[in-house]
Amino acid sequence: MTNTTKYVSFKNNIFIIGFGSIGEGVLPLILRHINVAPEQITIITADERGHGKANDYKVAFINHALTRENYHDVLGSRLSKGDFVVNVSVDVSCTTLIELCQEKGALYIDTVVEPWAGYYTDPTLTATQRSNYGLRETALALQPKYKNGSTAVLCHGANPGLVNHFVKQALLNVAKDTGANVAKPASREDWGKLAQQLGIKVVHIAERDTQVSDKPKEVDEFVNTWSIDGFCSEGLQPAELGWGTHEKALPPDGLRHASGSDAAIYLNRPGCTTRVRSWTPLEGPYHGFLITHNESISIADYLTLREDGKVSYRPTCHYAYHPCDAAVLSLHEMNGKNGKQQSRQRLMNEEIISGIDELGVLLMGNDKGVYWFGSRLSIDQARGLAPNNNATSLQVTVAVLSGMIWAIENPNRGLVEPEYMDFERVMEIAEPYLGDVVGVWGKWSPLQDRGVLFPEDLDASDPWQFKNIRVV
């Protein structure tokens, strides 16, 4: 039976910025679970696509791209105190919209720290400035200015977002399954101490998308199950990972940032050409792309422990993403053109005939084995749960919904990353839409079956070194 709970009422206006796969998918969830009328919702988007769906739901639709020159006129002139801006766009600066919302006293949520169009390819910017690390530092710099201001939830999609909450639940599950006698953590330091006590050295956001279409990918076409522009832009950023204290040496192409928390490093190459070994329960071992994501940095930063001002514990953390097979072929073709995207895009949805998105976190280092916790959502389940969604998009859109509800319930928290939200409340709202939510132990390690066929330089003394996980 479909969950129709109205979690909160909202009397003001909601502005959805961007109306691609995530905007289209979150709209029916907002109307289902937030007590709000269609006339309170306005969509502002750069693409005429989706206008028909907006009409179906009787919400206002404005086809007008936001730019640094016009955002105040197009959005700011409509925005009032108590309104909510849901930013699911690309090429629109989230920090600019956050500051606008703070000035107006409006709530805000996004799924990624996004800059203005052209930022990633600006030759005057350093790698740090183009990285998620740098973008996150810029956003977090606003926190002191808007302490106790209207709530602005940063980076709350599936990942980043849901997976940040998965980590906390996974740590509690590992503690319970291994008989660790610990109290439920009550602070950031407590969570770091729990991860350290459990021996966690590495956290992967381990995702395998097996959704397939009845229409094969064509030449000069990029096919994916979620935002193609978003995937390509983050794939062409430098590969980034939270850098753990157990690591013995930086990768040959690894570099540190000169400022900020120092919780992460970057590789001098894009994530869409960097592969890593990982594991999910259904897929087993696989090669994923080390695509930069905010959660790779924020999770590592959140779990960091310090003694006398020096870092004493931090896990390595990064994304290990195997997208749908059509997207892998699309990346291969795009990489062959040195990052030039294909002339045509196709977002898979109605033509998907089977498959699941197996999205979770993989905790490594505990003596009992590796532990994966997350969502297994099939295309059939997704279609039965919510309109306008496939398995991948629903994991994102329900995270946006749960983040919105949390913000409405907590309206004066200023700028907040997922780690500082109530993970149990978020999971309560999201879980009915996540298919099978499971935790599974495994005996996999990145050294498994690495014999004469893969004679790389390995570190057998510690399987959890990044040099063992990276595919060279």
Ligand code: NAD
Given for the second form:
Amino acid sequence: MTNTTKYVSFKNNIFIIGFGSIGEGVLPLILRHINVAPEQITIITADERGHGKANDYKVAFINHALTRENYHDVLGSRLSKGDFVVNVSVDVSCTTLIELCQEKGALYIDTVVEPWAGYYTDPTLTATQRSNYGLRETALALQPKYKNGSTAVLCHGANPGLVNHFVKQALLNVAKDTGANVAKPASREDWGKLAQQLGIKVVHIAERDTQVSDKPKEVDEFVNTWSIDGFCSEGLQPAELGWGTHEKALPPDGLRHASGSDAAIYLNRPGCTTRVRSWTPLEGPYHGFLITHNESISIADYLTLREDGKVSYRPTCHYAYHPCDAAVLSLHEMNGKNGKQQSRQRLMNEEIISGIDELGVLLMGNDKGVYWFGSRLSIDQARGLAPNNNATSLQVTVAVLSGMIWAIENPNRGLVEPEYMDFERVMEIAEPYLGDVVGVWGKWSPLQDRGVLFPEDLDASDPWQFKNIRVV
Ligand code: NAD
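Rather than the form predicted alone that you just supplied, could I have the structure of the form predicted in complex with nicotinamide-adenine-dinucleotide?
Below: every chain and molecule of the assembly, starting with the one above.
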């Protein structure tokens, strides 16, 4: 039976910026779980996609792309104190919209720190500026200015977002399963101490999407289960990873940033051409792409411990993404043209015939083995749970919903990263939409079965070195 719990009431207006796969998917969840009328909701987007669906739900639809020049007129003139901006667009600067919301006293949520269009390919910008590390620093720099301002939830999709909360649940589960005698952490430092005590050296966001359509990818076409523009943008940013204290040496192409938290490094190459070894329970071992993501940096930063001002513990943390098979072929074709996207895009939704999105966090370093905790959501489960969604989008849209509810319940927190939210409240709302939420132990290591065929660059003395994980 469908869960129709109304978690909160909302009396003001909601503006959904962008109405692609995530916007279309989150709208029915908002109407189902927040006590709000369709007349309170306005979509502002840059094309006609979803106009018919907006009409079906009786919500206003404005096709007017936001730009640096017009956002004050188009959005600001409609926005009042207590409203909510749900930013699920591409090419719209998050920090600009956050500042607008702070000026107006409006709530805000996004799923990624997105800059204005053209930013990622601007040759005048440094790699740090184009990195998620740099973008995160620009958002965090606003925190002191808007302390106790209206709540702006940063980066609360599936990943970043849900997976940041999965890490906490996974740490508690590892502690329980290994008989570690620990109290539930009450502070950032406590979580870092728990991760350290459990011997966690590496955290992967380990995702395998097996959704397929009955229509094969064509030549000169990019096919994916979520935003193709969003995926290509992040894929072409430098590969980035939170950099752990157990790592013996920087990768040959690894670089540190000159300022900021120093929690992460970047590689002098894009993530869509950088592969890593990882493992999920259903897929087993696989090669994923080291696509940069905000959570690679924020999780590593959150779990960092310092003694006398010096970093004493931090796990390595990064994404290991195996997108749907059609997207792997699409990336291969795009990489051959040095990042020039194909002339056609196909975002798969109704045409998907089978598959799951297996999305979780993989904790490595504990003596008992590796521990994966996450969501296994099939396309059939997703369709049964909510309209307008595939398995990938539902993991994101339910995170947006739960982040919105948390913000309405906690309206004066200023800018907040997922790690600083109540993870149990978020999980309570999201879990009914995540299919099978499971924790599984495994014996995998990146050295497993390498034999004579894959001998490259091994450090047998510590399996959890990045050089063992990276595919060269
Ligand atoms: P999509 O490509 O399907 O849709 C993007 C939408 O943005 C479109 O409706 C487009 O018209 C709109 N848009 C583009 N330029 C705009 C502008 N200037 N003003 C207003 N609207 C504009 O993308 P999607 O799959 O719906 O993803 C939306 C966002 O969510 C992307 O930034 C993506 O990276 C992010 N995302 C995050 C996660 C996560 O887990 N954190 C997962 C999926 C997507």
